[in-house]
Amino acid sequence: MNEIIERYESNVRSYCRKWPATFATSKGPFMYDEDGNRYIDFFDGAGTLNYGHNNPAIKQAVVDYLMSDGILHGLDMTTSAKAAFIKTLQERILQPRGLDYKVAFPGPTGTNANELALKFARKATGRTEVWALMGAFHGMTLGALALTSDSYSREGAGLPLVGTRHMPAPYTLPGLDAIAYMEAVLADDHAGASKPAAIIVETTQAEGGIQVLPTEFLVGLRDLCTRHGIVMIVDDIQVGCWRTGTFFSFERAGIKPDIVTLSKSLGGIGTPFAVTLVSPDLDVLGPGEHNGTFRGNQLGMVAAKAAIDFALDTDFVPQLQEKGALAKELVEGIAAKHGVEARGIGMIWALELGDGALVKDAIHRLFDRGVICEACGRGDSALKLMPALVTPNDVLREGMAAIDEVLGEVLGR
């Protein structure tokens, strides 16, 4: 079978590079190859298997409504399992956090959300340009890609990308104000920047090396844009859905964003979704100016009121903290044993090892002993870690013991 993917599949592939093994299926935190072979994912899909490959509640809301001849493509027409999922999530997520969102469907994939997100905010400022922060991952599609940091992605577009400006992240200079230095950018005539429509901002930057940003400046953040009128965006697509350990990342500051994006594991077991929320007086796009053939994926709906039930209905909230306390506790005693930084929260952790060959090398060997790791940060310096939320504890255990025992041969320790 690989054969045929060396063949015929475009060179633009990546992750099986990295992994070269034909999967076959997969349960809970394991995946299992075409020869038997079980492999504990750290990966998670890149932030789409929260709930775990297959969970079982997820997927039988999925096979019931397959079974039942349930709509499957419906553009943005009304349906039961639109209707169902709009109210799943606005009485079990939104309104007991006293979050008023308006909720648009995009394409199915997290850079569809962010190019909606972008429109609400231009037209509803009459701005164009918006600020992201250096470390930023927001997609692949130009819009988004324009607003993505890494030199890597952004030179693959072939063309030039407009309309945003980058500012520092907390963590990129230190002693810098980062909010100070927006504020700074604002005031100053002689700044070469206009005021901006919208400044976007992962809470915690996944891809940008587990960057988590303080809570003050995150409430900064807040304050500065709605004393000069901006939109605040959150790009939750890959750190919401309880990878923090609250269904949105920003809950730890206390904070209200204008826009909200969701994607990855909002669709529950791998189903392509993704949602705008959007505040009410920023709603202001017209019928059919966003649009896309498989915006609202059916399918996607029915499995992320499943995600939201099981979620809610279930132990899963309550053992969050616990395993978010036993995943920094392994972490962190593996960086103090090997002297390299941990960084992380809850369920998203990284080993920043400061060189990107030897991360490659400790991801194959991984893969060799049974795990499955991804790099990420500047130059793929850092090793990223983000186990599903439902992993057991001894899963956990095993994984990070194999991190260990790798971390030692390729640092020399």
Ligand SMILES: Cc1ncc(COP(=O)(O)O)c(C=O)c1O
The other form holds:
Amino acid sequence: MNEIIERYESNVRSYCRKWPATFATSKGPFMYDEDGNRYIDFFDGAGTLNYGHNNPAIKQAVVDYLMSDGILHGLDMTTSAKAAFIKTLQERILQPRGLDYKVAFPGPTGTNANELALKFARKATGRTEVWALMGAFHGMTLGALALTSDSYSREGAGLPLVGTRHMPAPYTLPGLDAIAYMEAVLADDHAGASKPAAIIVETTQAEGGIQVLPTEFLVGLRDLCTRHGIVMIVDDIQVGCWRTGTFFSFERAGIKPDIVTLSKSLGGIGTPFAVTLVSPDLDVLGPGEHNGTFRGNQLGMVAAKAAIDFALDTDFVPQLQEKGALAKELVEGIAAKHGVEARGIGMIWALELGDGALVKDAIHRLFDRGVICEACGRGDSALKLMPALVTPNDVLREGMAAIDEVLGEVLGR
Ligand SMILES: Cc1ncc(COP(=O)(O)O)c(C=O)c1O
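Could you output the structure for the form predicted in complex with this ligand, given that the previous block was the form predicted on its own?
Next comes the full complex, this chain leading.
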């Protein structure tokens, strides 16, 4: 434990308590502490380092830009970096998928992207209420926090969180038809709810416990939103940028959300960056009606363009399916051996231990073995596995073998 941190950093610090090392360097799937100890990173900056720590191609683009005296701060002025990013996003990601979104720049974090999405939806519809799902995590600023469902995070607000309502997720109750439930709420003038401006969804709830929402549910939600004139927002902040096997996580459902938010791995190597992608008919905010000094972080744009090029010009995309299949095989093997549930898709998985204390114990034991894993789900009862998408197969196997051993210890089997 680092004494300076313990003494002077606020009590609100969090991750440094879980992994009591002073990290100094990182490369690909590994982090290294000041003593040179190596850790396999199955946390991945909560989904920020999909292309691996210090990805050389992305880093080189950033270094070249820095050394060329490129614009480092420019609000939303027109810069070469901004034009190049938007062109690449449009031509290499959006147009090939038939997506006609305008690109809006919020501040450089995920919660900023969701705040902007809320403003678009509320202004375009003239309605206030926004629905989110039970189990949702959408950020920590007040608008987004009102959508986030966990009570610990919500209590931190210190004032009422308004303008939102939480609907059941498809897995909330066995046999529940969550779409039919929402339909019933919309139809009932005694439901105590108003027609929402938007419904926001993570196609796989990450902090909620790696709950992969069924494709039929996503298709049904798209249909419900279209029929009722409700804006469908997909929060792809954690599970976008190839995490589930495709650039956007909703591609498996063949749907087009009205608004999509991206951040985390969008910035390539951990460079803070976010976008809110908005359908042209919802692009209703006036110039400067949403603003911010760090909208469109220039280095983020450079890194984001380089990340898209890296993904599409190397074997990164072709190897995603194979890596996802290996992760599934390994995690499901561990789950079967230890009699626990595995949930996941692509390269984001959870092992449900059903008890936060067991997960905490497992995280500490894994850290001692040089593997960094996080908790997720209700009561932090699941072990979250989120390796970088460039993790070599032997490293994936090594990390999973440690998890297998540790589960044997904590479950006493
Ligand atoms: C799905 C989702 N939305 C929004 C956020 C908030 O992003 P940020 O922490 O960058 O504000 C997160 C962060 O974990 C997230 O997982």
